[in-house]
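Next up is one chain by itself, shown in C-alpha cells, the form predicted together with its partner chain.
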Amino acid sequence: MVDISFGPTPGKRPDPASLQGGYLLQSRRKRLYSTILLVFFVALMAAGFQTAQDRNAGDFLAGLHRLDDFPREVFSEAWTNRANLPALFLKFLPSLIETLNIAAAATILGGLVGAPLAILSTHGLARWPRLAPLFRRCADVMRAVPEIVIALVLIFVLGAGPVPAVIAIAFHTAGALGKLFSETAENADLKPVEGLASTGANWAQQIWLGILPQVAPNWLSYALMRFEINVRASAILGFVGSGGIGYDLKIAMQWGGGKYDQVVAIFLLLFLAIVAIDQLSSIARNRLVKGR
C-alpha cells in the first residue's frame, strides 16, 4: 500500500510486450525443476527398494505368490475348528481388556505429564517463560523416544507385566501430547486470563479457570487420536515385551500349526476393537471440535 502512494518499487519491470515469452520461460523452468526433482525421487525409491531387497533374507518376487499362503493355512486351519472360535473370544477377551487398559492407562498419565509440559512451554502461558524453550525440547526428546526402547529396559528391571508398557507408551504420549496442547493453547484467546488477573487469580487458577475451558475439547479430541494410536502401540509391545494380547498373539505363533485358531481369533478380536475404537473416537472427535 505504502509503495503504491510512493511511487513505483525500484528495479527492472517486466515489458508488457514480451509478457508471453517471459511467462512461458517461467513456467518452463519450473516444469524443468519439478521433472529433475521427480526424477530424483523415482531413482531415491528404486535404489532404496533394491538395497532394502538385497539386505531382505526372502526376494520380494519370489516372496510375492506366497503372500497369501499364510493367511490361508491360518484361516482354512480356523474354519475347520470353527467351532472353537466363541470360546477363545472369551478365552482372550481379558488380554483384549488388558491391552485396551494399557492404552487407556497411558494415555491418562501422558495425558497429565503432557498437558503441564504444553502449559509451560507456551508462549504468554508459561509460567517461568524463560524457560519455555527448554520445556518444549523437553517434550520433544520425550516424543523421539520410541516405546520400544523404554518398554524393554523397564521390563530388566520391573520384570513382566503391563506397567512397563504402561509407563513406556505415557513416556512418548506426554511428549507428543505436549506438542499437541501447546499448538492448541498457543491460539487461545488471552482475555479470560486477564480477566481473572485482574481480580488477583494466581497463575494456577488463571490457567485452570482462564485456559483449560477453552481447549478442553481440542484437548480431549487430541487425547482420543492418541488412545487409538496407543491401543496399536500397546498390541505390538505385548508381541515384543510382555503384557495383554499382543503377548498371547506371539505364544500362539510361536506354537505354530494346531493352535492357528487362536491366532485367528485374535486377529479377529484386534481387528474388531481398533475398527470399532476408530469409529467410535472419531464420532467423538467431530462433536468435540465441530459441536453436536
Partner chain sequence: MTTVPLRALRSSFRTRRLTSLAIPAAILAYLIYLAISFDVIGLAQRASLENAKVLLSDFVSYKTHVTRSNRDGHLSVAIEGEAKGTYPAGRLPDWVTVAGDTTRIDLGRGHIVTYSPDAARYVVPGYGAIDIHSDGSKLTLTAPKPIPDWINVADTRISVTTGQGRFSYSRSKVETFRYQFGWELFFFTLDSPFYGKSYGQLTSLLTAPRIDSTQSNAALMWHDFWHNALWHHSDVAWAMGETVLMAFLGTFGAALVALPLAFFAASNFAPFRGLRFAFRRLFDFLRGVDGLIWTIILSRAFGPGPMTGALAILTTDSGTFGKMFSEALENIDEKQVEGLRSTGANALLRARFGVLPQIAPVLLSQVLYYLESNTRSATVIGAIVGGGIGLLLTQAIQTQKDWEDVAYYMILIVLMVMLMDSFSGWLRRRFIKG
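Between two forms, the rigid core is the largest collection of C-alphas that superpose within 1.5 Å. Positions refer to the first chain, counted from 1. These figures come from a predicted structure and were not determined experimentally. What changes on going to the form predicted on its own:
- Put the two forms on the same core and the Cα of Gly241 is off by 2 Å or more between the two forms.
- Residue displacement note: Met45 has its CA displaced by under 2 Å between the two forms (rigid core superposed).
Having seen the form predicted together with its partner chain, I'd like the form predicted on its own now, please.
One chain, no partners, no other molecules: that is all that follows.
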C-alpha cells in the first residue's frame, strides 16, 4: 500500500522516531494539506463564479470590455466642467461636515457602550463571571447586524435623517469595539487589581484604577480606527436617506448626465477628508501607543 503523504514513488521512508525524520514527516504532511486546501479554494472560487454567472442578467466576460464606459463618461464631463469644482467643493462642504458629525457621534456612543460591554465579557474582570458569555453573545449580535439594515428599519420608524444613521452606526460600533476592547483587557496585568482588592477597593475602583490606565492607549487607538470606518459607513448610509454627503451623491448620480461634475466633486471631497482623517488618526495612534 502506497503512503500518499510521501507520494507514489517507492523507496525508504523517513523514520518518525528520529529528529530529521519527524521534521520531514511534518513538512510533507504540511505540503499535502496545503495542496488539498489550495485545490478546494480554487474549486470553490470557480463554483461561486459560475453560480453568479448563471444568475447574472448578462455575461460578465462578454461585457468586460465596457467596464470603463461609465467612469470615462463621468470624468470626461467633469473635466469639461472642471472650472465648477471649487464652487462645488464649497457647496457640498456642509454635507461633508454633517457626515463627519454622524461618524463622530456614532463612534462616541458606540465606545461608551462597548467599553462596559467589554469589561463585563472579559474573563477575570467580569463583575458577574457566569454572565460573561451572555455579554459576549450580545456583542456578537450587535457586530453581526449590518448598519444599513438597522438604518432602514429606523428610517421606517423615525423617518429619514441623520438620527437613524447615528443609532445604526453606534449599534454596530458598540459590538465591534466591545470585541476589540475585550481582547485588549484580557492581556492586562491583573496584579494592580489584586493589590487594589487587598486594600478593600470595590469592583468599579479596581477596573477604573487598575485596568483602564493599562488599556486606555489601545482603546483610544481602536476608537480612532473605528472612526475612520464610520466616516465611510455614514457616507454609504446617505444612499438610503440618512443625510450627509452620501445623500447628495445619490441625488447627483440619479440625475445622470449633466450632474457628473457634482459626482466627481463629492468623490474628491470625501476622498480628501478620509485621507486627512487617516493620516491624523495614524499620528494620534502612534503617539498614544508608542509615545511618539
